[in-house]
Each structure stands twice: as C-alpha cells, then as structure tokens.
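Below sits a lone chain in structure tokens, taken as the form predicted alone.
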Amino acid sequence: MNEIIEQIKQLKAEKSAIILAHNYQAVEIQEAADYRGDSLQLSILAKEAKADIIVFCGVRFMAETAAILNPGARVLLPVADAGCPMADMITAEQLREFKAQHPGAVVICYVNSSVEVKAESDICCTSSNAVKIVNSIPKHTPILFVPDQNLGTWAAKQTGRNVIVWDGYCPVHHWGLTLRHLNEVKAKYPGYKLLAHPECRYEVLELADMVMSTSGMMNYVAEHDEVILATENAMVDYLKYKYPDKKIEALSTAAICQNMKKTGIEDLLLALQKEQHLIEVEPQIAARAVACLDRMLELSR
C-alpha cells in the first residue's frame, strides 16, 4: 500500500494532477485524494482547480460535473462502469415529457442526474443546498424535482412549495435506510443523535435529529460523540478511522453502494499511470448543462 501511494504521489507530481474523492470511497482512497467532500464541495473544488489533470474517485456523474464546469482539465474515472442507479431511474426523453405535462415549471435537478438531464434542468442542486435552491425559485411557480423523490419531497416540507417529484431514489437510502433500522439502533444507543441523510425516505427523516448532508455528517461529528448516520457505510469507515476514540455508529450495515466500492487504490494508480477513462461530454450538451450547474453555484457562494 506505501509503495501505490508513493507511486501516486510521484505520478501527480509530474503530471500536474489532483485527485479529488467522494465522502463514500474507501478510506484508502480519501486518504490518496488531495481533497474529499461531498458533491457540492467537489463541484467547487474541480471548477477551481488549476491541475492539467483531475482524477475522480467517485461515479460517472461527478466525474461529467467536474468535466462540464472545468473543461480546461482532463478528467478520469478511475473504474469506468462506476454508475449511479438514481441518475439511470430519468433520461432526458423522459424529462422533456415530464416538463410538456407541466408548461411553466422550473426544473430542479439533484446533482445525481446524467448530463443531458442537467441540460434539459433550469439548476442543479445538491442534498446541502436543495433547500435553498427551491426558496430561490419565485413564489407561486411550480417546481418539477428529479430525480430523488426523498430530497425534493424533504425540500418541499421545509419550504411549504409545491414540489411535483419524480419517481426516483437512491437504492442505498431508500431500501437500505428503514423504519426497522431506526427503531433497532435507536433502541441499542439510547441518547445517541441520528444524522440522517435527505435521501433517506421522509418517515426517516422526521424522526431524525438532524438532517443533513454527508459534509454536513462530517463537521457535526467534528465536533461532536454518540451519533448514528443514516448514510451509505464508507461514512462510518471514515469517521471512525479518524476518530477512533468517538463513539460513531451506522443505522444499517446493508447501506453500501456498490459502485463507490468499486475504486480500489490499484485502480486510481492506473488511472494516473495510463490516463485511462477519460470523461468526455458532447460540447452542445455541456454548454446548455454548464448553464444549470453554474446557477446553482452562484447561489451556494
């Protein structure tokens, strides 16, 4: 293992490259990366970046975010099939439908979409800013949501807009994150505070003490003992490893999302030793595309 970091560094180096990682990879793979956050962050972090390079250890549409918004850069995926269910559950054929049925509605789609449904969305949001994305739209306009029907139903009851959803989830959160779940751990650590991610489903969330997102988690736990993160497991792997004397525990061990697990370290070595999976967007697409993530952006500042 000291030896691949090694090399990875080396290989940086040279090559003018960043390695940018998902709060849900691997505890080898944040400890490699120069930075790790959540998707928000990232899209900060790869539209500023100044490297000739940025190697992505996260799933393809982060990787095609960090693309669009830093076009001057060449980004890899490290594994090439590292997908996101949630994003596959619309496409923008089935979008341009859903918008006809709806004429006059603002299209608000969650940063875990493909790149032609950010091209066919009029912003992009994230599960730290949703809430804010969706007061910042006028009042009285109807809103369409995709493709997380958790987060946009979570962003509709904290603003009381009306809040047309599609019917997308996140098989982790929506499957793997119960009622079941909660009311065995809950019950196994008393006074433990639950930190529940929005794309759990709401009847999660209203018994949560907090809701909030993944770097959310991360700074809360910064700071604080004694909590349950109802969020995919490398969560957990992470907090735990870097406080190991905290007392930190997971709402269900079956919350894992095989496609962040697909990255190795041996992976991330050769994406930067063959420059391999190279995420290339069709320029029409990311132009109209770059237009939905900027406007989220310069509402986050």
Contents of the next structure:
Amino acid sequence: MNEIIEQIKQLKAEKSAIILAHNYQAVEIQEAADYRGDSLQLSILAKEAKADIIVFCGVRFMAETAAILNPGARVLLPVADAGCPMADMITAEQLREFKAQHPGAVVICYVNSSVEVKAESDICCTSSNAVKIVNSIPKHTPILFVPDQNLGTWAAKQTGRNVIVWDGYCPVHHWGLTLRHLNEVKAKYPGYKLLAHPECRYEVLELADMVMSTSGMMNYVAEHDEVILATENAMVDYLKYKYPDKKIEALSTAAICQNMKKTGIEDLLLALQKEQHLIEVEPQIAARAVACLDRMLELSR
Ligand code: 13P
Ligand code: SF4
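Can I get the form predicted in complex with 1,3-dihydroxyacetonephosphate as well, since the one above is the form predicted alone?
To see the whole picture, the full complex is given below, headed by that same chain.
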C-alpha cells in the first residue's frame, strides 16, 4: 500500500495532477486525495484548479462537471463505468418532452444528471444549495425539478413553492434508508442527532434533526458527538476513522453505493500512469451545460 501511495505522489508531481475525492469514496482514496468534498465543493475546486490533470475519484457526472468547468485541465475518471443510477433516470429527450408539457417553466437540474440534461436545464443545484436555488426563481414562475423527486420535494416544502418533480431517485437513499430503519435506530440510540441527506424520502427527512449535504455532515461531526447518519455508508466509515472516539452510527449499514465503491487505490494509480479515462464532452453541449452550472455558482458565492 505504502509503495502505491508513493508512486501516486510521484506521478502527481511529475504530471502536475491533483486528486479530488467525493466524501463517499473509500477511506484510502480520501486519504490519497488532495481535496475531499461534496458535489458543490468539488465543482468549485475543479473550476479553480491550476493543475494539468484532475483525477476525479467519484462518479461520471462529477467528473463531467469538473471537465466542463475547467476546460484547461484533462479530467480523468479512474473507473470508466462508475456512474450514478439516478443521473440515468432522465435523458435529454425526456427532459425536452417534460418541458414541452410545461411551457414557461424554469428547469432546475440536480447536479446528479448527465451533461446533456444540464445543457437542457436553466440552472443547476446540489444538495447543499437546492433550497436557495428554488428561492431564486421569481415567485410565480413554475418550476420543473429533475431528476431527484426527493430533493425536489424537500426544496418545495422548505420554500413553499410549487415544484413539479421528475420521478427519479437515488436507489441507495430511496430504498435503503427507510422509516423502518429510522424507527429501529432511533429507539436503539436515544438522544443521538439524526442527520439525513436530502436524497432520502420526505417521510425520513421530516423526522430528521437536520438535513444536509455530505460535507454538512462532515462539518457537523467535527464539532459534535452522538450522531446517526442517514446517507451512504462510506461517510460513516470515514468519520469513524477520523474520529475513533466519537459515537457515530449508520441509519443502515447496507446503504452502499456500488458505483462509488468501484474505485480502488490501484485504479487511481493506473489512472495517473495511463492517463485514463479521459472525460470528453462535445463543445456545444459543454457550453450550454456550463451556463447552467455557472448560474448556480454565481448564486452560491
Ligand atoms: P453531496 O453533494 O451531498 O455530496 O451528494 C452527492 C451524492 O451523490 C449523494 O448521493
Ligand atoms: Fe448516485 Fe445515489 Fe450513488 Fe449518490 S449515492 S452517486 S445519488 S447512486
């Protein structure tokens, strides 16, 4: 392991590369990375990076976002088929039909979407700014929200806005973190604060103490103890590794994103050695998708 880490360090320096890792990556990947974060933080870091190569340890939509925000860097996704099932739940064609059914509506797309869907959308959002983005839309303008029904519903309830949501969802949060888990775990750990990711169903979110992005959870745990996390399990692994004396429980230890788990330390090394797998986006699509992302980044300052 140490030898692999040494090789990674050497290649990074030789090739002027940086490694970004999402908070759901395995502990060893997060430790090998230069920066960790949630989707919004990593988008900003990618945009501002001065490196020639950005190795993105996460899933495809994240690497695509980095590639279009920083066209001067070559963005590599270590495992080519690390995708996001929720992002695949709507195509650009389906979004065009959805828009045709609701003329005059503004389209907000969750960053967990393909670059083609972003190109068809007006403004992007992430789990940490969805409420703010919904609030930024003029009061009487109808809003379409794709693809996550749960984040869209959560943002609608928080803002009191009428939001028409697409019926996509994250299988890990939607099916893997349920009311049954919540009742069992809350009974087992009375007094613990429940932090939930807004990709969970509304029935879970309304019983949570706080709803936040993955980095929101990281920051909260840095300052507090006795928490239950309703999100992908790698967060629990990483936080337990970082704070071995804190009491951190998972709402369900079975809530695992198989796509986030595809990247191992050897894949990261190979990505740097072979400069694989390069993310390429058609320039016309990229230009439209960047406009959608930039509107979000402008509001997130
Ligand atoms: P965050 O932006 O909160 O890190 O969420 C990304 C994600 O894919 C959650 O499933
Ligand atoms: Fe996609 Fe869910 Fe995995 Fe996040 S946890 S990358 S939303 S499948």
